[in-house]
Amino acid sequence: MTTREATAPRGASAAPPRRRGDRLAAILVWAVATLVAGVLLWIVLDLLRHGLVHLGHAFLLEAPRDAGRAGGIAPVLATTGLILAVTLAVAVPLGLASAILLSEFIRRGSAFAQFVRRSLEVLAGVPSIVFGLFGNALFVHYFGMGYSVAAGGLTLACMVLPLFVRASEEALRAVPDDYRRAAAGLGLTRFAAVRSVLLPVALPGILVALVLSVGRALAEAAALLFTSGYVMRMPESLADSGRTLAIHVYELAMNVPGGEGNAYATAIVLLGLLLLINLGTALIGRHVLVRTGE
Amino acid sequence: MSPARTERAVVWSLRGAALAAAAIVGLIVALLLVESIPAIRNLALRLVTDSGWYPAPAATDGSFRITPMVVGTLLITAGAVVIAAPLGLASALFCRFFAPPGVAAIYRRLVELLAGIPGVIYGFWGLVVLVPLISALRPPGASVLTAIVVLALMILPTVALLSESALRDVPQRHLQAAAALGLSRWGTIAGVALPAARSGIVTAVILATGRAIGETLAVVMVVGNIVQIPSSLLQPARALTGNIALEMGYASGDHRSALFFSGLILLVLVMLLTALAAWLRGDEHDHA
């Protein structure tokens, strides 16, 4: 900060309260910006010393005893993969099918583009909760799913698809019109070209929309409250209800007495998971970046 | 098939997918409607007159005031704007003009994290932390406040990085002549740098807005639920989204309306914000 300082002219009259501005507005600055770091600081601390203890891979492998105060998380492990699965088997091709329509076919301007886009913006912005009230009357009433496996992630995967569509539009369009050009060159149609060409220069980009797409998934309660429920048996097929890693920590927290030790531990699971999801987005996007030459 | 008949048939394929996409939210729309008919044509008004909330099947066993639940939710909406707005601000100043190169980077890295943070772990964590230091203030602990404070930290990243991103479009050579003119860095901050990133600062908050809204088990966990217009701050509440997630499970009919009509109400909320957010967008990209 002194660096800056001495670039600023040097006022007379004007200086000593000028400075004294810039000075409380650093001191400001810097003090939120500690408070928020303390805070995550705080949070991270305070799940490791209250749940590590009750982490272990038993933990991770056995069947919860005792409504969930004692044992391990292996259903709703089990629950978490099945509902992520239906996520992304269905918000994958639709979502993917309408990034390449919306960045290779259409004119970005034209009266249908504008209109997916603005109908993806506002989905984007439905709140969990309403998500919830859509895919329990559509899927669990009206398609007589049930609560069910199938119901929660055909449920999450409406709720997924404007991230993924936005992120993997974005990155066919990170595709330089080169290879565009070369594809039709060689007489490719320009289905061909998606295919052969785009797609595969873009598959890194695609992943990361995959995972950004299976970190908002995993950190999703509200929305599978009423979707796939909160049943803690091992699911043995997509019809049958279960919970979630969010669910559970929210189950034992609040309905469970006595349960805030494996909620500790599960939170986290779920957290370290995120984490490594984070941690994958990271990488793969520092691949692009290598792949690209930027 | 000719490769042309082929490619036409790709494009109306990726166009029916698409098409479907873009059909979800209009769904979602149209199926909240049709399950609040009932709570809207037999209880209309008395969702504001009833005497309170003792929601049954039928209407008319029940009483079904949501003015509570709403008054909650913006209560805790405001607070939590109130705090994060500022807060989140001064991160993206923090991370803009204030911090070392190296330090602004892991800062960032850090807001992020926070973002990714899922709402139920700030909500347990706001259970276990919060909920008892603020009961040593005044019992019970769980209150409008607690949620606020929890709601604040969860919103603050999306300020946080939305601002810092309007605030890095604009032009350096902007930022270059405020200095020229010999203005302090504070003085190039206020009077530049922030009117300039204005529109995308403020829809930064609006966005913002629209999440702490539509927040629901992080709420739950730490608002105490009960069904009242709080006095004081201090005193629990129960929230629109709260009230969907603790009564969806064993509601039926005339009841299970009344909840689909709030998150119609939910819904227009954060459609009207959305609008909104991209209308200021719109009048900025026109100026440019």
The other form holds:
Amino acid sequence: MTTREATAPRGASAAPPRRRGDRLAAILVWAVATLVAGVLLWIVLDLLRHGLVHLGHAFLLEAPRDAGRAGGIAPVLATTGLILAVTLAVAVPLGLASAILLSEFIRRGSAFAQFVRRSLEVLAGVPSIVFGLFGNALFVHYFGMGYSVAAGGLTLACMVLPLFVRASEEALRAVPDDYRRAAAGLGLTRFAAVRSVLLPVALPGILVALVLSVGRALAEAAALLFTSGYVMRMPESLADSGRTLAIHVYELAMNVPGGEGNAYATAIVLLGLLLLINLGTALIGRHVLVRTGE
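Would you mind generating the form predicted on its own now that we have the form predicted in complex with its partner chain?
Chain only, nothing else included.
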């Protein structure tokens, strides 16, 4: 045995392989992150390269002309906003109430709670075209709404509810039990503890659930083809038909020869809306965290 071998600390021979494993893991993580960022950057640059020349204030304020090849997207933007408003007005209260019920008022291991959670997970994986057929049968025909903004918004609400409920429930579950015990020690009722303590702490996670739900609703096309329709006129009420940004992109890219330029420009607007919603919810979450002292 050499002097170096005799004085080497026990287990030193195993350290280099561990360090090599750590370096390899770090390289893989950075490679995957770079790949994901690169794909996103490539998509954004491709959209800008093809659609930026067609984008301007007139594009946002004018009505489409020549089947969408010319003009703007003002009615499409209005329809998208109305459908999203109906979706959130229905999905957020119902979803938040369901998440609070599952996380705070029903025993976690109960058979009923497990059944509800499994049902939500199955519904979250149902293809959007199935929700479209469901909305067409229920809202368009059974309730007599016809192809309308209201029918489309209610269908999207049914579609995003499972995702919003499960994500909001997990956000509430992530709140440490010390907060619940402290609220009980102060004499707060369970409802008061949820309103004043748990919801503010869980708000960042709930906002993430909201962003995911809004993203899925904005990007949806298949379900709305069966419920809201695809006419390009300005909606005057929730009973009017109309097309959203996602449907407009699909129609111009697939069914309107020469409409690719405006399709790219519309996709840029859609991506910009998603970015603004993400930034807005992040700012709200940061403001709430500052106020609650987290």
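So that the term is clear: the rigid core is the largest set of C-alpha atoms that superpose within 1.5 Å between two forms. Positions refer to the first chain, counted from 1. The model shown is predicted, which means the values in this text are computed figures rather than measured ones.
In the core-superposed comparison between these two forms, E236 has its Cα shifted by less than 2 Å. After superposing the rigid core, the Cα of A70 is displaced by less than 2 Å between these two forms.
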